[in-house]
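In structure tokens, the next block holds one chain alone, the form predicted alone.
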Amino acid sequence: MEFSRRDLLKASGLSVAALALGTTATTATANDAVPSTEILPKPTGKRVVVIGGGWGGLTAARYLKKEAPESEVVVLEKRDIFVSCPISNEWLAGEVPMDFLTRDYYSAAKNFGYQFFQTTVTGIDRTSRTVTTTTGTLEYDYLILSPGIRYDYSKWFGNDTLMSERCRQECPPALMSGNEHIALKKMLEEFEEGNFIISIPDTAYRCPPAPYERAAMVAHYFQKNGIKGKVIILDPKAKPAPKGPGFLAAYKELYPDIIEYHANSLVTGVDLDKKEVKVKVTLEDDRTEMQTISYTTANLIPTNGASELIKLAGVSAGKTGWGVMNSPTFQTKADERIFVIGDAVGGYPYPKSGAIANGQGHIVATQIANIIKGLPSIKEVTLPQNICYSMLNDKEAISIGVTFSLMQDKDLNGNDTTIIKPKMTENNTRSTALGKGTHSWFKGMMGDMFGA
């Protein structure tokens, strides 16, 4: 008897989802020789290589091919299936199926006319304009980097990579789609009682509302299933941001006996054997004190940085390695042929969200298409816009919209400079209308990237 992928997911649930997300057709070890063959023959026209098949990369690929159909567009992605981080908190709580989050890469590539390769990038040579992968090499005329984030556990474990990886596996951050989400869901389903800790970094990280939304959805799962436990949020900020009033109201009104929100509380260390976190708490008089909190299950989110590929390309700066661009475009300062979009972008007041990555993908597609077609440079740069919904239970959500504008200002030396200024509009009154809007927005985004 034959089963479709949908039948298998429904029949086997989590185990099949884990199999689908854990499988990688192309793997490499330290002993593997990197193929010297070219993935594709030399292009007859302009070739644009997109590294990263997420919200930014797929958008850029689709619309670049649409706006400059004569170009050759190639997407390189190490994963073999697209799984969305937005909406994943609902999936953790059992409110949407895995199928709702997943898409295949092949259909989009075929429908929109770009080429897709599942492979891992191992090198970028700007001089020869060549990308090296575990499959082979590939020349480019323009390169779009949309590889996402990496985790930096050095604040907790120094240079101990084994402990860092152990923490990632035992206390998965679940800001990268795949095994982390599967592991965290399994931990949630096996949870019986105790403390479920969610920690928040003290620097920029992917999707700022994500851990606050996750806390609400985990509490919803506890409530729905009669689980006796506490969801403890450890936040280095004085209040949740963004959408602070909406989250705090939901915690108080919906989950008063489940969620404990700890403001001004920064995780400074983790003892995985004792299952404890060390927390520095800043008091009202600015004094600090250290606390130790035990956990049964922990969702510990470390410092985020840009993917190592940004540094590999030589277009990053600082320890976190965010891409450095010529404001307000996404063309890097180090190389005019390389663009950075998505969560690896640095130096701008853009949240690291799916909507922003999608908007950046549209903008860069137009920028490169105009260069390829020999059109004058864009005088008025369009800025991305952000919309973000956060579910608080199975029906209600809150939201935020952010628009950006260019303004003239002075830099530290008193020179004229252009800055990007955000304007936020929050809707902190939870409603079923916003809950429905969450799924409508998500379906629209998937349609923009995948066509369905």
Ligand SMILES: Cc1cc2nc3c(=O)[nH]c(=O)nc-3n(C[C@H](O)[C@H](O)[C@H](O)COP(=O)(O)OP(=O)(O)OC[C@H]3O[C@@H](n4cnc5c(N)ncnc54)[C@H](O)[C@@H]3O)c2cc1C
Second form
Amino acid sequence: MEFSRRDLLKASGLSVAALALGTTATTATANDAVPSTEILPKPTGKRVVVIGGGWGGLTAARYLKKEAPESEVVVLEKRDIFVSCPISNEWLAGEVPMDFLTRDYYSAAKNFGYQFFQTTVTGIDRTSRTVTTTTGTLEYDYLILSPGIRYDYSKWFGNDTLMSERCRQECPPALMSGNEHIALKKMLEEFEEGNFIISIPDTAYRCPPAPYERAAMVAHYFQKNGIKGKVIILDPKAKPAPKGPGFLAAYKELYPDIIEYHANSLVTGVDLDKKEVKVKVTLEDDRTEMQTISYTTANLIPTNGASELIKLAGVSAGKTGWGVMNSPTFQTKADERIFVIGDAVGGYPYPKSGAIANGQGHIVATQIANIIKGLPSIKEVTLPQNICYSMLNDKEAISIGVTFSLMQDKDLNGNDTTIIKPKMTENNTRSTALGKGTHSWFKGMMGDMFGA
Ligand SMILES: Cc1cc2nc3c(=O)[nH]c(=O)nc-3n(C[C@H](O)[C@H](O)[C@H](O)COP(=O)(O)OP(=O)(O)OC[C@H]3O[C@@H](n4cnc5c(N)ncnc54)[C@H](O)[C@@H]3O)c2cc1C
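Could you output the structure for the form predicted together with the ligand, given that the previous block was the form predicted alone?
Up next: the whole complex, starting with the chain shown before.
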């Protein structure tokens, strides 16, 4: 489907005045009916395209426009509504309404003066510096990629995309907001008895504490509604991490008859017809044994990788495809005009969290603004800080704070190098004060990204 420029401007909320600012790349006919392939006229200044209107992308867009108002900042996002993953476990258990998690993109773009297009990015050409979308093309001077994660089901289903998709639909991982979360909530509401399995992957994944928090909130839902079910956590680690003591205490003290925590247990296969998972359990003497566990409902989290766009841009490494960047600016090693932030980042000691994506958004905004203004590249930055709360019922939470600092070290060849060192402070004593802190933190983050 193709659109005329007028349709696109209307759809994007751009004014005709905005058009007058630049010259169009294609010739518009008298009735403006001929579709243009460029979705925006050329800007007078530099154009920064942000792919992904999530935690990293929206932060970068806001602060870049603030720090370099002369630049044109364009956010490309495939969804038509922002739905937060943080707080979604509380929503799953019916403790907050959906409204609490959702925001509209248009108000943020209007409030902060950047352009927003709802469109899907399908290609990135680094030679011509052009992004291709389902709506048309867009040239860039600088590109910020914050497209998040993708799922990799190959360990369970090889190259069988049909089975992979079936697993995603029947056992939603719910690490991506929106549809999967709604599907999982429906399954929870229809749950009558049996096992509710939550499985955790054995490699880096989005929001490490999220599955443990989800287990507590599902158990809370069972308890509140008198549902006879077991929540079985299958974890390849020896104990929950982070916040292990706090989660284990909550499981034991709040939900002793509901939650079963299975350490050293990795899901290696799924039989969707029989509703069973195959689990490799590593015993204390390092021997392994296979178990089969049946489920009524399963929240199976497969291996995570970076969004396909990182590979498409040619700025990734390895099978999981995480972006490869220079410290501390998130400028990719492969292309000085492309920056990767958020959960797609590889090689840094940062957890994949919204708080970190937000902090990285601030850093790239300053870095690109400096380049645009002809200022020196930032040498020292306030590194992103992570604060993460996990709710355990309708009132109480535990938390972790991670600060990062730059330190001098030696690399494998004995040369001086700068490393980023994390320092963790866990608060494993659950409290209502931390429960309240969860919502204050979330409102603060939403304020930073949306203004409210
Ligand atoms: C259950 C749960 C609880 C969590 N709780 C917390 C918490 O308490 N605290 C915390 O800090 N973090 C938490 N997180 C993690 C947090 O949600 C992520 O770390 C954060 O969303 C990462 O931001 P991002 O910008 O990298 O990706 P996202 O926020 O996922 O944004 C990526 C965007 O890119 C868009 N996109 C992708 N491909 C394309 C394309 N081809 N074209 C156009 N658009 C595209 C996507 O639609 C998406 O909107 C939680 C996550 C989960 C799942």
